[in-house]
Amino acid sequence: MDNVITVKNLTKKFGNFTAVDSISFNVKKGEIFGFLGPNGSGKTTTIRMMLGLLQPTDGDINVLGIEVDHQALALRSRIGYMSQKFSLYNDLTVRQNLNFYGAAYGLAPQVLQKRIDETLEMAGLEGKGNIKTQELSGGWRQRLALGVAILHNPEVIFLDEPTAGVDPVSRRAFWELLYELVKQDVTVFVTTHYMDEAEHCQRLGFILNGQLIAYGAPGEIKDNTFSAPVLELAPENPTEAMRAIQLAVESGEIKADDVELYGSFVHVFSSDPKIEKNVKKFLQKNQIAVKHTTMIEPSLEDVFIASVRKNGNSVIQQK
């Protein structure tokens, strides 16, 4: 596949303020790329300047062999943009939103209303076109601002946290539309914080302070992480169990990398290949009580959290 987004040295600062510091990727067609980060960690700065609506500080990005720094403007008719905030009209019905936006793009009228026809499908808005578009629920309002950014079929969309704040079935059914994109050769570029999200994506990139910290297809990014499985306890006091494994660590008891809780549950990181058994063994000696304890494959939080520890710090401090 061929390159349809490069970025070089990509730089953004804001007086003494970094926001993005010398990133490199690139983004191949027909592939969903995941852009991850915590809140605040550049991700927006990022796909503003890739839109051509912020200026670099420094670097080069190249969308469908366009450099955006000098030729913006030509690149808007073959590319969409779906914004962190909902900024559709409220008090427009679906479709006078849709026809509204379509005019903007510069359909003309029968092209316009076939292509309303064509997204109202595809985003399942079928029967919905004369609802007020605030009286639909958020999943079907994140529908429809992504029938608007696809309404002039542009080959690039960038989506800056499109299900935030959405619930996880609706979130579900909206990465189903993005399936149906990419089928149509659709370059997709996501932004998120939902680390299960990255599951969904070709290959990511992972964000923090400015800076990659990790980028990949998530299979690659697990294997250059960790190289071994990772234990899985299920203790009835996770918090209780996880320190007391902590200080084991500490002390050379066990041989462990990293020691996280995971929800209910506590994750240990180590190359250890009978860390299960001695895991087990501390805790019967200590009387801490756990359900089960299994070896399971790293999830991408297990490998984001890794990341942070391993280059957080560095990163941290050069800020």
Ligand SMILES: Nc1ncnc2c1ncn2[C@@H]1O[C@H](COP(=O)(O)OP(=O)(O)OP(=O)(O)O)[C@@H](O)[C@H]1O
Given for the second form:
Amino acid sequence: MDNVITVKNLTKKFGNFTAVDSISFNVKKGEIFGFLGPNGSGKTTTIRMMLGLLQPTDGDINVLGIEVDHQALALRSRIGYMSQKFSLYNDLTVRQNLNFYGAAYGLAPQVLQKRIDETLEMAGLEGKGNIKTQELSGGWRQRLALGVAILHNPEVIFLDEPTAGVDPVSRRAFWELLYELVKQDVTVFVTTHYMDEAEHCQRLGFILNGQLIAYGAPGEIKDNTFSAPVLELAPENPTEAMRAIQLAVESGEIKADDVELYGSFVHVFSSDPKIEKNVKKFLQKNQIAVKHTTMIEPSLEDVFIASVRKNGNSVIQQK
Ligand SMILES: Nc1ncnc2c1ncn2[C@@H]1O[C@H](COP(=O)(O)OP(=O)(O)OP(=O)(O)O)[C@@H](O)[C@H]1O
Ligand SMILES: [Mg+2]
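Form predicted on its own done; form predicted together with this ligand now:
Zooming out: every chain and molecule, the one shown earlier first.
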């Protein structure tokens, strides 16, 4: 598969603060590439450099064979962007918003009307064309913002936390739209901090404090981070059980790398093949009630937390 985006040693400094620290990755044609990271990790800064909106301090970005640093304008008609704080005109109707942005892209009137109809259909907004944008719920507004970003049939779209703050059903519906787009060979670069969304990406990059700490398909990232399955416990009192196990790990009574709370479960990360037996024995001895224990495959959230812990101390930077 061709690389549609190639990023090499990309760096951005604001004064002496490094927001993006020599990251390298590529994005293949027709894939959904997820760019995952906590608040302030450098996601938006990276996207803005990839779009030619912000000058990198160092490094190279090539999008669709074009060096972004020198020829960003040549890319404009071939890429779409839904920014984190996307702007729709609230007092205009859905169709008027699409008309406005379509004209701004320079689409000829007849082409534009056809594209607006297609976009309304694609985004499931048929019948909503004459509704005032301010009357749309958050999920529908996000669909409209995606519609605006794809109106000119771009080959690559950049979406910066497109589903932040909308309910799970609307998020799922939005992702269905992204799947439809990739079926048409559109390449999607999407930032998120929702772990379930990350599982839906073909490949991922994890960014933390401006550094890319994991990169690859979700399965590859999991395999590289943990070679062993994770022990999942369902204690009567998860917090108490987690603390007790953590203390046992610190004292060496239980051999494990990490213990984390996961909703009402506790996850124990260990390469010890007897971990389940040992933990059960420990729980019994200390009269900690557990409904059940199971060995499970690690989730991406497990992997992310483990990567953050592994890298956290060494990459903390002073602003
Ligand atoms: N123009 C700027 N001047 C100084 N610092 C900046 C500037 N833009 C971003 N930063 C800093 O760079 C870091 C990365 O910011 P960025 O917006 O890229 O993070 P993000 O991963 O998109 O976060 P979020 O999930 O909150 O959107 C932050 O510490 C931010 O404060
Ligand atoms: Mg951001």
